[in-house]
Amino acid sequence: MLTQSGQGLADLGVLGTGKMGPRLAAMFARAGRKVILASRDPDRAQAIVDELDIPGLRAGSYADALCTPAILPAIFIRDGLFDLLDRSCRKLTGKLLVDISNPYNADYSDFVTPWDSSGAEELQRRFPQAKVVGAFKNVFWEVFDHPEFGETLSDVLITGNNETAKARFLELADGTPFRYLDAGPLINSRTVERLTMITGNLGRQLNSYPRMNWRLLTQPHPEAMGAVS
C-alpha cells in the first residue's frame, strides 16, 4: 500500500488547480488512490473537489500535499514551480516527484529551457533529494476527460534515472486508463517535451487539438514469433 496509514497521509499530492491538476487528481482518485488536490487558494480546491465528488479525493493546502509520499506539481516553471518547491525543499527528501510540465514560455512558442536540457532534468538537478519521474508530458488536458480512443488506450511516456522510482510511479498509476511505456532516463525528457510541441502543431493541422495522443503501433517480429512457437 502506498498510503502511510496512521500518519494521515494520502498516496499523492497534486499541486495546482489549472487544466491538468484537477484532471490528474480525479484520474488517480478514480483508480483507488487517496489524493490531495492543493491550491494556493484552498477555497478553489475545495470547490473543485466538491463538484467532482470522488471518493478518496480531498482538498488541501500546498503544505498538505507536500507531506504525501508522492508529489505531482501541475505548475509551469515559468509560473514559479521552482520557487514554490524551494520553500519546502526539506519535505522533498526521498519523495517521488512526478514531473508533468513542459517548460513552455508565456506564448507557447518555445521552451524556457535550453536545447541541451529539459524541465525534468532541471527539476532533478535543483532538487536532488527527490526522485524525479517524468510522465504525462505527451498528454493534453482534454484526453483525461475521455482517455479512450475507441477501444484503444493511448500511451504515456515515462522517464527517470531511478528504477525504483519508476516502479513506484507505475504502482501509483495502476488502474488508470493509459498504457505506460518506459522511455528511458531523464535525458530523454528532452525528446518527449519537444515531441509535445510538434504534436500540438500537428493536432491543429488535423483539427483535433487538444483531443489527441500518441499510440506506438507495433507488430511482433516474425523471428520473435518463431522463437516462442
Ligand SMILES: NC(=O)c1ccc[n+]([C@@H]2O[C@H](COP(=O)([O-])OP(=O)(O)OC[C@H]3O[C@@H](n4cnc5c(N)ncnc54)[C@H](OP(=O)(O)O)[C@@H]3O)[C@@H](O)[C@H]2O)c1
Second form
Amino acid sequence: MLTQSGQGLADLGVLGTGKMGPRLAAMFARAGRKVILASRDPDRAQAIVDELDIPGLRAGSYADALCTPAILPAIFIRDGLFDLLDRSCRKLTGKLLVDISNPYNADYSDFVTPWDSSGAEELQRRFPQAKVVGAFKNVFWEVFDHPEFGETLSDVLITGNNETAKARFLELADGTPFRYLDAGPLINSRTVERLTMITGNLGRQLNSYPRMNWRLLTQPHPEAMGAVS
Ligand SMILES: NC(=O)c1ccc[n+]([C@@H]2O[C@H](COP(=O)([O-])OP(=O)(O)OC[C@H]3O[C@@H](n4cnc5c(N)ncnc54)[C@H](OP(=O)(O)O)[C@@H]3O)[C@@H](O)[C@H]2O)c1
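Please show me the structure of the same protein in the form predicted together with this ligand, now that we have looked at it in the form predicted on its own.
To see the whole picture, the full complex is given below, headed by that same chain.
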C-alpha cells in the first residue's frame, strides 16, 4: 500500500547518488511517489534534491532510506553493497528490495558473481527476510533523462520469486515511462544481468551508447487471439 500524498513515511528509499540513484529517485517522485534520496553524505543528497525540486522527493541518510517499505540500493556490489545492508539487516524484514545491480568487476570485463548465480539471487540468499525484485538492469543511466525512443517506451524486465512483491513493485512503478515485463523468477536474473554486457557492446558498435534499451517486438498471433482452434 502506498502512502497517501502529503502523509506518512516515504514509499521508497533510494541509496546512492551516483549515475542511477538520483535518476531513479526523480523518476519515482515524478510519478507521484514519496521518495527519499539517500547518500553517505546527506548534504550531497540535499543539494541534488534542491536542484531537482520535485514534490515528494526529499534527501536523507542511508538509515533514513532503510526505514521505508521499499528500498532500492543504487550501489555496486563490488563497492560493498552486501556489507552495507548486513549492517542494517534487521531493517530489511518484510521489505521490498528492488535490485538494480549488474555485478560488474572493477574493469567491467566480467561479473563478480559466478555463472550459476546473479546479483539478485545473491541478494535474496543473503537477505531472506526481504523480498527481492530485480529491475532496471538493462536500462543505462542516460535513458532515464530521455526515456522515450520516438513514440516507443522501452522494456524493463522484472524478476522475483514472490508474486506479491512483484505486484508491489509494479504499483510503485505505476506512471513511470517504461513497459514492465515479468521475466520470471530470480534465477532468470542471470540472463537479464549478462544481457547488459551485450547491450553495452552493441550500443558502442551502433554509436548509441549509452542511449539504448530493449523493446520486445511482437504481433498478435492468430492462435493466441483464439481465431484458430
Ligand atoms: N550506470 C548504469 O547505467 C546502470 C544501469 C543499470 C544498473 N546499474 C546498477 O546500478 C548500481 C549503481 O550504478 P551507478 O552507475 O549509479 O554507480 P555509481 O555512479 O558508481 O554510484 C554508486 C553510488 O554508490 C554509493 N556508494 C556507497 N558506498 C560506496 C563505496 N564504497 N564506493 C563507491 N560508491 C559507494 C555512492 O553514493 P553516495 O556517495 O551518495 O553514498 C555512489 O555514488 C550498480 O549496481 C549498477 O550495476 C547501473
